[in-house]
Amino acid sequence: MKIIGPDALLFGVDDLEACTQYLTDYGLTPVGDGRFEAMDGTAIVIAAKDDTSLPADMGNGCQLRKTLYGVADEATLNAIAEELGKDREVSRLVDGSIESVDDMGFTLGFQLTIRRDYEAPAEVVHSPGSNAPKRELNELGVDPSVKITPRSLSHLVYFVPDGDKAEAFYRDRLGFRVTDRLVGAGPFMQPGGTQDHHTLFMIQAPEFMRGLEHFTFHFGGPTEVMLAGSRMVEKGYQSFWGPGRHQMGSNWFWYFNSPFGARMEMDADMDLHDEQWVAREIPISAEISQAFLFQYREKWIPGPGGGK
C-alpha cells in the first residue's frame, strides 16, 4: 500500500482564536475554513470543538478528531477500503476519501494525496576538506530576517494503552514497518510510499491517556528550526523540550506547548530509509532520545559587561 504520510490533521478545538494565533505564529499559512498549510499543501485544519461536521470525540478530551493520510494512487485507497472493510465500516465520503477508525479508537482517512511540489532552497553548509555541495560564493549562510515557512507535515506521536495491538494493526492491516524501536516505548513506523525513518511513532501508556501527544512539521534545516523556534519563544510560547537532534531518525528538533492539548514539534533533517535498513532495538534512556540538547537563552554579546 503506498501509503505517503499525513496530508492533514483535523482538531476540533477549545479556543479557536489562540490556535489560529499559533499555527500562524509557528509559520503555517491560512488559507481560510480553518485550514493552515505548509508548503507542499499539508495542513493543519482546526473548528469549534462542538462542530457537528467533525468526526466524534474520543471522549477523553483529546482535541484530535481525525488523521488523514495522503496516498500515492486509487488502487491504494481501494485496497485500503477493502482491507478494513472486512470487520469494521468504511465510509466512502464526498469528496472520494475513505474514513474509518484503528484498533485504538483514532479516526482515520484516506484521500488521492493533495501534495504539492514547490520550490525552496536546501540549507547547504560550508564543510572544510569535502567535496560535498557549498553555498555560492559571497551567499550568506543566514538571515535572520527571512520568512519561515514549514515545508511539510512530517509525523505525529499516539498515547495508546495497548502498543502491540497498535502497532499490529499499522503493520499487518495498512502495510506500515517498523524503523526502529524504542524498548519500552513503542515502534517508529514508516508506511509505504516514503521514506521518512517514520510518519507514526507509538507511546505505550495507561487508558486515561489515550490520545495525541505531538506532531511537527519538517522545515528547511537547522537554522530554520533555530530560528524559527527562537521567534516563538520571543513571542511568549513555552518551550517544552529542545533544540537538540534525536538519535532516532537524526531530526533535529524544538518542541512547545500549544493550546492542541499536545506538544508541536519542529523538525528537520531526518533520516531516510528504505527496506534494506535493519531496525534497531534499544531500551528507551535520556541518553538515547537525543544525540545533544540546547537550551535557549537571550541573545548577548561578548565583552567585558557581558551584556545583550
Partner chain sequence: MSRNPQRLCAIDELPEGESKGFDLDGDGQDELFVVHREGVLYAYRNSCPHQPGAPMAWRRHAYLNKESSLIVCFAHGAQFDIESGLCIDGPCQGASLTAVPLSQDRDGNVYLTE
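Based on the form predicted alone presented above, generate the structure block for the form predicted in complex with its partner chain.
The next block holds one chain only.
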C-alpha cells in the first residue's frame, strides 16, 4: 500500500479567529474555506466545532476530527477500502476519497494525494572537507527578513489507550512499518509510500487522554525552524519545548502551545529510511528524547551598554 503520509488534518475548533491567526503566523497560506496550505498543498483545515459536516468529536478536549492520508494510486485506495471493509464501515465520499475509522476511534480519510510538485531552496551548509554542493560565491547564508513557508505536512502524534492494538492496526491493515520504538511510549511508524522516519508516532496513555498530542510541518532546514520559531515567540506565542534536535528521526524541533489544544511543532531535516533499516528499541528518557535542547532568549549583545 502506497500511503504517502497525511495530506490534511481537519479540526473542529473552539476559536476560529485565534486558529486562523495562529496558522497564518506559523507560515501557512490561507486559501479559503478554512484551509491553510504548505508549499506542496498539504494543509490544516479548520471549521467551527459545532459545524455538523464534521466527523464526530472524540471528546477529551481533542479538536482533531479527521486525519486525511494521501495515497499514490487508485490501487492503494481500493486496497484500503477492501481491507478495512472486512470489519468496519468504509464510506466513499463525493470527492472520491474514502472514510473510515482506526481501532482507537480516530476518523481516517484516504485520497489520491493532492501533494503537488514545488521547488524551494535547500539550506546549504559549508562543511569544510566535504564535496557537497556549496552556496554560490557571494550568496549569503542567512536573511533575517526572509519569508518562511512550511514545506509539507510532516507527522502527527496520537495518545492511544491500547498501544499494541493501535500499532497492529497500522502495521497489519495499512502496511505501516515501525522504524524505531521508544519503550514506555510507543512506535514511530512509516507508511509504505514515503521514506520519512515517521509520519505517525503513538504514545500509550490512559483512555481519558485519547486524542491528538502534536502535529507538525517540515521546514526547509534548521535555520528556518530557528527563525520561524523565534518569530512565533516574538509574536507572543508560548514555546513548549525547543528548539532542539531529536535523536529518533534526527529532526530539528520546536514545539508551541496552540489554540488547537495540542502542540504544534516546526521540524526540519528528518532521517530517511528504507526497508534495510533495523528499528531501534530504546527506553524513553529525557536523554534519548533529544541530542541537545536550547531555549529562546531575547536578542542581546555582549559588551558595554548592558546588552541593549
